[in-house]
Amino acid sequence: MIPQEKIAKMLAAYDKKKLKLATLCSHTALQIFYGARAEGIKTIGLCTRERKKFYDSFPLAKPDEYMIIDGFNSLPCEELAAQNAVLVPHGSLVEYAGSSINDLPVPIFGNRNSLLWEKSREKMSHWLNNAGLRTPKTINPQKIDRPCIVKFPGAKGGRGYIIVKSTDEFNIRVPNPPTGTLVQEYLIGVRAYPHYFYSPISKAGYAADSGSIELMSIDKRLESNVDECYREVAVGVEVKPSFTIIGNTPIVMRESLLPEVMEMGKRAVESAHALFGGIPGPFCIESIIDENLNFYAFEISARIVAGTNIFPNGSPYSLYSYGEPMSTGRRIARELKLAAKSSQLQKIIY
C-alpha cells in the first residue's frame, strides 16, 4: 500500500487553484463530468479510443480533456498528478485496477483502504457487522439447507449470480469456486439502495463521527431477466435466473422508514473510522427489506454507484438538502471546493 505520507506530499505541491477530477470513462462518469463543470472544476476522461466517441456525444457531460489509455487497468497517474488531478474512482475501477489501487501514485478522492474492505467479501462482512447492521446468513457451502444467492468477488454487476438449494447443486453448479465467493441465504423482500455522502467536514447533515452524512437518493436496480420473469413463467416457459444489473429505477421511500436509513449510514460510517480510517465521500448500502420491515443490508458500495446515475438534477432528498440540483457527482466536486478553500484536503484523499 503507497504511504499516505506519500500521497499527501503529492496533494501538498499541487496547485491548489488548478485542481481537476480525473475518472475512468465508464460506470458514473457522465455525471461526474457533468456535476464538476456545474462547479466550474476541469475534468480529465481516461478513455479508450472506441469509447471517446460516446463520450463526444454528450456535450455536457463529456470530460474538458482526454487522456486515452489502452485499457482501465493501465493508468497514466503520473501525467495526471503533474495536472493536479484527484481521480474519483467508481465501480469499474475498483473491477479493473484489483488490487494496484493499493500502489497508485495519485491522489484518489476518498480513502482507498474502503476499496480493499469492498472488495473482500469477507472483510465487507466484518465492516456490517462491526456496524451492528442485520445481515443475510451467510452459509457453509457444505451445509446449504434453504435457497441460497452465491455470489463471485469483484464488482461484476451482479453478473454470474446463481441461485442454489442444496450443496449438492453448489457442488455440480460451482465446481471451482474462486477464492472470495460468497454463499448467503435468499432473502425475500424489496431491494433499496440508499445513496450516501459522508463529508468529514460539514456539519450540515446527520451527524455521523466527526463530520455528517447526507442522504443523496435512493435506487432499486434492474436485473436482467429476474426482475421480468413473470412474463416467462406466466406463459410456461422455464427461466433460468440471472442478476446481471442494466439498468436502475428511483425509489422515494416511506418517510417513517428514513430515520433507520439514516441510521444504518451512521453506523457504517463509525465502523469505517474504527477498522480503516474512515469512508469521506459517496458510498452505497445495499439492503432488502421485509414484509416486517427490516432492513438486511446484504453488500456496501465505498464509492460512487451507478444507481446515482439516475439523479443528474439531483433527487428529492438531496432537494431538501440543497435547494438546487445535486447530484452524487457534483457533490463529490463541491466537497472537493470546500476542502480546498478551508485547507482540509487531506481528509477526504487518499
Ligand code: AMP
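Residue numbers count along the first chain shown, from 1. On a predicted model such as this, the values are computed, not experimentally measured, just so you know. Between two forms, the rigid core is the largest collection of C-alphas that superpose within 1.5 Å. First, how it differs from the form predicted together with the named molecule.
Superposition on the rigid core between the two forms places the CA atom of Pro141 2 Å or more away from its counterpart. Put the two forms on the same core and the Cα of Thr181 is off by 2 Å or more between the two forms.
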Second form
Amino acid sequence: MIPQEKIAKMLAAYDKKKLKLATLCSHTALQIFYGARAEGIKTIGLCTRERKKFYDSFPLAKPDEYMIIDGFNSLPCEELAAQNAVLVPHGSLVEYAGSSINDLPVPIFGNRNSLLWEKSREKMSHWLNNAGLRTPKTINPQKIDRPCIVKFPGAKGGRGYIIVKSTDEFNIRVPNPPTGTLVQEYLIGVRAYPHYFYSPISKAGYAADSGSIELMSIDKRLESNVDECYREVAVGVEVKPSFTIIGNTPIVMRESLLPEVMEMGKRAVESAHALFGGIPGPFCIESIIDENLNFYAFEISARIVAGTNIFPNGSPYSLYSYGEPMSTGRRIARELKLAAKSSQLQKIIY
Ligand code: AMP
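Given the form predicted on its own above, I would also like to look at the protein as it appears in the form predicted together with the named molecule.
And the full complex, kicking off with our chain again.
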C-alpha cells in the first residue's frame, strides 16, 4: 500500500488551479466526464484504442483528452500526475486493477483503503456488522435449512450465483466448493440500492461523522434472468434463476423509509472512519427490504456505482439539495472544487 504521506506530497506539488479528473473509459465514465464538464474541470479518459470511437460518439460526455492504454491494468500514473490529475475509481477500475489499485502512484478520489474493504468478503461483513446494519445470515453449507444464495469467490456482477434449498442439493451442485464460497440466506423482498455521497467538508446534508451525507439517488438492478423469469413461467418454460447484471432502473422510495436510509448511510460512514480512516465521496449500500419494512444490507460499494448512470441530470432527491442537475459524477467534480478552494484536498483524496 502506497503510504498516505507520499500521495499527500504529490498532491501538495499539484497546481490547484489546473486540477483534472481522470478515469477509465468504462462503467460510469460518461457521467463523470459530463459532470466534470458542467463544473468546468478538465478530464482525461484512459481508453483502449478500440473504445475511443464509442466515447467520441458522445460529444458532451467524452473526455477533454485521451491517454490511450494497452489494457485496463496498465495505467500511466506518472503522466497523470504530471497533468495534475486525480483518478476517480469506479467498478471497472476496482475490478481490473485488483489489489494493485492500492499501490498506484497517483492521487485517487476518496480513500483507497475503502476499495480493499469492498473487495474482501470478510472485511465487508466486518464493516456491515460494525456499522450495526441488519445483514442476511451466513449459513454453514452442511446445515442448510432454508433457501440460500451461493456466491462464489471473485464472481462479478452476480455472475454464476446459484440458489440451493438443502445441503443435499448444495453437495450435488457444488461438489468441490472453492475456498471463499459464501452461502447466504436468500432474502425475499424488494431490492434497493441507495447512492450516497459523504462529504467531510460540507454540513449541508444529513449530519454524519465530521461532515454530512447526501442521498443522490436510488436504483435497482436488472438481472438476467431472474428479473424476467415470470415470462418463462407464464409460457411454461422451466428456467433456473441467475443474477447477471444487465442494467439498472430508478426507484423512488416510500418517504417514510428514507430516514432509515439516511441512518444506514451515517452508520456506514462512521464505521468506515473507525475501521479504515473513512469513506469520503460516493458509496452505495446494496439492500433488500422485506414485507415488514426491515432493511437488510448485503454489500457496500465504496465508490460510484453504475446505478447512478440513470441520473446524469440529477434525481428526485438531488433536486431537493441542489435545485440544478446534480449527478453523482458532477458531485465528485464539485467536491474537488470545494476542497481545493478551502485547502482541504487531503480530506477527500488518497
Ligand atoms: P452481489 O454480488 O452481492 O451484489 O449480488 C448480486 C445480486 O444477487 C443482487 O443484486 C441480488 O439480486 C442477488 N442477491 C445477493 N445477495 C442476496 C441475498 N442474500 N438474497 C437475495 N438475493 C441476493
